[in-house]
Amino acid sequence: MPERSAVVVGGNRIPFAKAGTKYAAASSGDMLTAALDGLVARFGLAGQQVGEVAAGAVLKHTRDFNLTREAVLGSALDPHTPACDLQQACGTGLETVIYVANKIRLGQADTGIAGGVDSASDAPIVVSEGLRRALLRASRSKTLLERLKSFASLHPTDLAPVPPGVVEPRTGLSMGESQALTTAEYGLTREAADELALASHRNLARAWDAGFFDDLVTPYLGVTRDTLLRPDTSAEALAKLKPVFGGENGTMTAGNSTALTDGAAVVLLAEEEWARERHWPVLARVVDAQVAATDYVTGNEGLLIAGARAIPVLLERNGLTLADFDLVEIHEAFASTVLATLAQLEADGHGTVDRARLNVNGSSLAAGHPFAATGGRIVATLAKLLAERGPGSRGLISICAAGGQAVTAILEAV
């Protein structure tokens, strides 16, 4: 069999927005659905069976089991089009592509489709740990009296919902909290976290206005732009705000850090002779891909910067050095993430990145973070980019999990 490739064809999201306001009556398969037909209708796609859809979400209810299939089912793709859930925290848009862009490249698939979606407004409300397990106590029991001892044990506060964990289950600490510790660690400041934050704004409120998410964005429920980016945000509105994490002298407030966010992105991905022969975009190809993970439960290491440990491993199996990039994309979970993300690669000895090279059309801090949205996001665009860049020009994606993980990858035009 001769060598196969898997590449980026195009992609399509929706624009993000601001949790509980544009999309806080849509659904996590709603958007996924809207998110999906924007693809399809971009590459003629209705009616045609692609070799698999892979996607996910963060946060998921039990009904959604099969939310990708589900969404499948309810686009204009052929039903015999296969399609599974996978979930890698905030990494999961991007581990589809990397599971998708493997099957192409092992001969399972010649085209696929990998994404993720998710909904802050639309979020699973759950029973309490003593409700549950009452009623799974009576669910059991074989008689009335049984079943009404089941609840005998339950407390008032029992009976209030749960709203879904936003803390890692292992520290009960938030991701905000975990970063503040990372933050103070390595001693970055408020300055560098909001000139960060500044450029992410800039340079995504540029690339909108220079319509470059003309063929990547399809408007949804009226929204046509993401709706946290600030266009006319200042490095002065961005120091009046007050830290939200890390105390009264903390160094993170709401400008530097993502906001709850409803959205979706999907990436269509192709064997690259395939796509040639069919005359689709060819934008760029997925070259390799790393996971890595830190032991941050015992406070040893960062929860967020995983991306430190799957670079190296990256760059030394693909003979390259971070020099080596025309551009990269380091998720902004918050602004120091990506700061302590870099500084640690540095201290690892593997040289500085470029500012004007990095997230060059904004990330997370602007355009707001569905979680597993953001992998489908930031490949589509970092493609995009390297194909105007022209054959040769490489591409490298980090983005931070809950978990104490990092998914990375290189994209290379061709």
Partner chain sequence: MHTTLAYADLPAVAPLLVRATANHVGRRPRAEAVLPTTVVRVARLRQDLGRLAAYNRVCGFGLRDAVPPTWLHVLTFPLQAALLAGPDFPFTPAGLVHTANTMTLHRPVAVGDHLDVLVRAEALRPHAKGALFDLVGEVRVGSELAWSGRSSYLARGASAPAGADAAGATGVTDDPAHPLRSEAAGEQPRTAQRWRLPADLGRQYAKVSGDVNPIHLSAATAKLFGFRRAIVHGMWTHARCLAALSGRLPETYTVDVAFTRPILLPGRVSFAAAESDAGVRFAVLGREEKPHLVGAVRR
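Positions refer to the first chain, counted from 1. Nothing here was measured: the structure is a model prediction, and the numbers come from that model. So that the term is clear: the rigid core is the largest set of C-alpha atoms that superpose within 1.5 Å between two forms. What changes on going to the form predicted on its own:
When two forms of a protein are overlaid on their rigid core, residues whose CA moves 2 Å or more are considered shifted, and residue 293 is not one of them between these two forms. Annotation for residue 205: C-alpha shift under 2 angstroms between these two forms, rigid core superposed. Fitting the two forms on the rigid core leaves the C-alpha of residue 149 displaced by at least 2 angstroms between these two forms.
Shown: the form predicted together with the partner chain; wanted: the form predicted on its own:
This part shows the chain on its own.
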């Protein structure tokens, strides 16, 4: 079989919105379908079958056991289009891109759509273990008396719902609490974190104003721009915010940490020659990818710093250094996550990243972070940026994820 290349053709997302606001009544299925339909309209795919659609969500109701397939059926795509759900926490969106790209490279598909969605507004509410067991017993009961007996041992406290929470089961710490430990370990300053956050807002605002997202975003429920974006923020405004992680002397604030967000993003991929024959845009080739994990439970590594483990493997396999990349996208889970990753790469002898090449059109601190949607946003943005720079331009992506993991990839303009 001749060598096949998987390329990014384009992408689409809905504007990201702060949880509990504009999309509060929208489900993950609604948002993913909207993102898909925007992509379908942009590339004339209505009624057409693509090789496969892969997407996922981190916060997922039981009703969404087949979320992506249901979104496909609700979209304008041909219903013969197969779909699957993948999940790797915040790395989900990028992992789906890798999944689809690998299928294309292996000849198992000529086209595919990858992405993700999350709704922090519509997070599932869990019942207590006692109530759950009682409900299961009642569902198996054959008589009314048996059903009533199923609830006889319940305590009033069993009736209280369990609120949603994103904490690490092994440590009981939230991502923010975990990152606060890493922030202190690396001695990262509040000023450096705020500086990175300010750059994110300014860069994203500039990109919106320049029309960069006109062919990457479709309005949804009346929202036309990312609602977390603060184009008028300043270093002085960020400096006034109180710490939210790390205690009263902590450096992590609401301004340099990502907020809970709702949104969806998808990416269209195709085999390079197949795309050219159909006169589709060929923005960037998916060159390679690498995942890694840290031992944040029994080791000395931070929860969100696995990118510093994955990136060196990726560089060595491709004979590259950090200096060989025109653009670098490091997911801004927290400003200090980016800073710690850069510090560790430098400490391990892999060089530095020119800040003028880092997250040049803003990232999660300004756009928001609907967990599984972030990868699709970054891939579509980076592919377009690289295409604007011309053939041979390279981009590096690193997205940290819960469980001490990270997903990384290389894109190159063709």
